[in-house]
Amino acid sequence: MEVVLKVTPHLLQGIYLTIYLSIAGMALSLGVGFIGGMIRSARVPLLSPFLGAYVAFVRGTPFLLVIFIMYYVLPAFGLRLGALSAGVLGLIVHEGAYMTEIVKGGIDAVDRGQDEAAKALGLTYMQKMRHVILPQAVRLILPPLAGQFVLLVKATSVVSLIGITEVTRVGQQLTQRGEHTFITFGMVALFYFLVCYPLVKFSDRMERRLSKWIETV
């Protein structure tokens, strides 16, 4: 108990930073995903092939390399970022690629008859997406998005390698100073579990509901 009371204040500081990275990464990469997914689905000239190349590059590249590019390579081109900014940007670039494909897959899975009916009603592209396609696509993309959010939260631990003192980095620093290794990293693991497990359960529940919805369609 003495060890827990001693390390908790330090871990809380790291937890705050981990939560900040997770929320910022989720919100901004989700925006990238929706915009990129709509462009990819609409097959916009020039933009769609560019996004395709971006997605292929990120999906074929380790997240750690993306972080290193943001922090060590961009300064060579005159763009110098702090560790926190580089970490958030790395999360956005990496997770945005996966979310782009998730959103594209959801939009493409909507029955083509819905698209034709919207065109017959004279709806503009944005009206069609807002009122017809996206409400149906959201049902399809929520389960994989929840799963991707879990991966994003766990990916925040990687940014510790560029000096960001999120909760994993704090745990490492505490053990290097002589704190009890098992208890310290056990508390770090408990934090990730408490954050990720509800997201996993939500994803599973949404997948079950989606299966029932598809059966009734």
The other form holds:
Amino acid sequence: MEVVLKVTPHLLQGIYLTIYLSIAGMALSLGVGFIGGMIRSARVPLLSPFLGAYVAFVRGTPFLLVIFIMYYVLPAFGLRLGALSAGVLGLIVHEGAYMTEIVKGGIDAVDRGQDEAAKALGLTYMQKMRHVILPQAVRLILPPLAGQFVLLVKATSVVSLIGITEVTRVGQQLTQRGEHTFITFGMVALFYFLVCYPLVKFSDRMERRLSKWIETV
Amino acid sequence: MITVTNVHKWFGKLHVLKDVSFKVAKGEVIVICGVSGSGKSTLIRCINGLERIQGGTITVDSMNVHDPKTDINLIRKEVGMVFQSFNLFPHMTSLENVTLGPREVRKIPKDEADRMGLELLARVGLEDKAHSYPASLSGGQQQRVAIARALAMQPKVMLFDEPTSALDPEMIKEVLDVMVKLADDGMTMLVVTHEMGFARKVAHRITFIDEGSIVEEAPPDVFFTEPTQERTRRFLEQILHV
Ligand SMILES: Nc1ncnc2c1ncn2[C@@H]1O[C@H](COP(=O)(O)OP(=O)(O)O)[C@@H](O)[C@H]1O
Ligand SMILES: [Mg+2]
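Rather than the form predicted alone that you just supplied, could I have the structure of the form predicted together with the partner chain?
Starting with the chain above, the whole complex follows.
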């Protein structure tokens, strides 16, 4: 109990950074995903193939390497980022690619007749996306999106390797200073579980609701 | 209203429309028929620019549909389309389906769009279903909502692509009745259908398409009793079961 009280304030500081990285990463990579997914599924010349190459690159690159590129390689091109900015940018680049694929998949899964009916009404591309395609695509992609958020939260632990003291790094430091290993890492694990489990549950529930929704359409 | 002049359409190597020409004047009801795969859907989809053409010209209300300088949405505002599979927006109620176009494209305020939408739903006999979602409607009801949705844009022309082919037999009549009423009100209509009773009742001309070409074009009485082409005769025997 004593140990718990002693490490908690330190862990809370790490938790703060982990949550910061997670929320910034989610919001911004989701933005990348929606724009990227819309462009990918619209088959825009040059832009769509370029995004395809980006997605392929990220899929074939370890996340840690993406982080190292942001932190150690970009300065060679004149872009010197602080560790936190490099970490967030790495998360956006990495997760944005997966979100792009998820959003593209959702848009492509909406029945083609919806697209035609929207066009036949005279809706512009943006009106069609906003009112007809995306509301249906979002329902389809909520489960994989929640699953991807779980991966993102866990991926934030990797950015500790460029010196960001998020919660996993704090735990490591505490144990190196002689704090109880089991209790300290146990508390770190509990934190991740408390964040991720509701997301997993939410994802499962949406999946079930979704299959019902599809049945009735 | 619509002129189609020497139109050619290929899907890759497949020559789907071969030198198709015809005209639809204001207030005319034209029925298009032909066997499956003959190019009927493709033809009417070219008229509102859902498909590109590779030769010839199509004009709607004197606007060239396939001219890159034409704003295709100006044409689509004037051309209503009804699909075989309804294609209602499943996440919207009937009324929302009907008012989306007017509100977004014509920028009509919500209360006015709702009022007009309810009137239209009443016109197709579905005012009591205004707040129902498509999934809770029968096929015939869905197709009537789809007709109301197209009419809500106050189009000058209505295109129908086999509007009753996906319906159970007992629902065909309720949809055809709406279409007959529309024809009687003077709407310009281009209807792909095999409902020959409908054709006989309201069509000014029937056009028979085979393998991407117009084979025969005649008023109903002539079309049914004295078709000039052997292919038309064979087709009529098939669909009239005689
Ligand atoms: N998007 C498409 N890509 C390739 N071929 C198509 C496409 N749409 C239709 N076709 C082909 O064009 C021909 C005419 O199709 P369609 O216009 O749908 O005929 P109909 O409506 O008279 O049954 C058919 O052979 C069909 O397979
Ligand atoms: Mg067809």
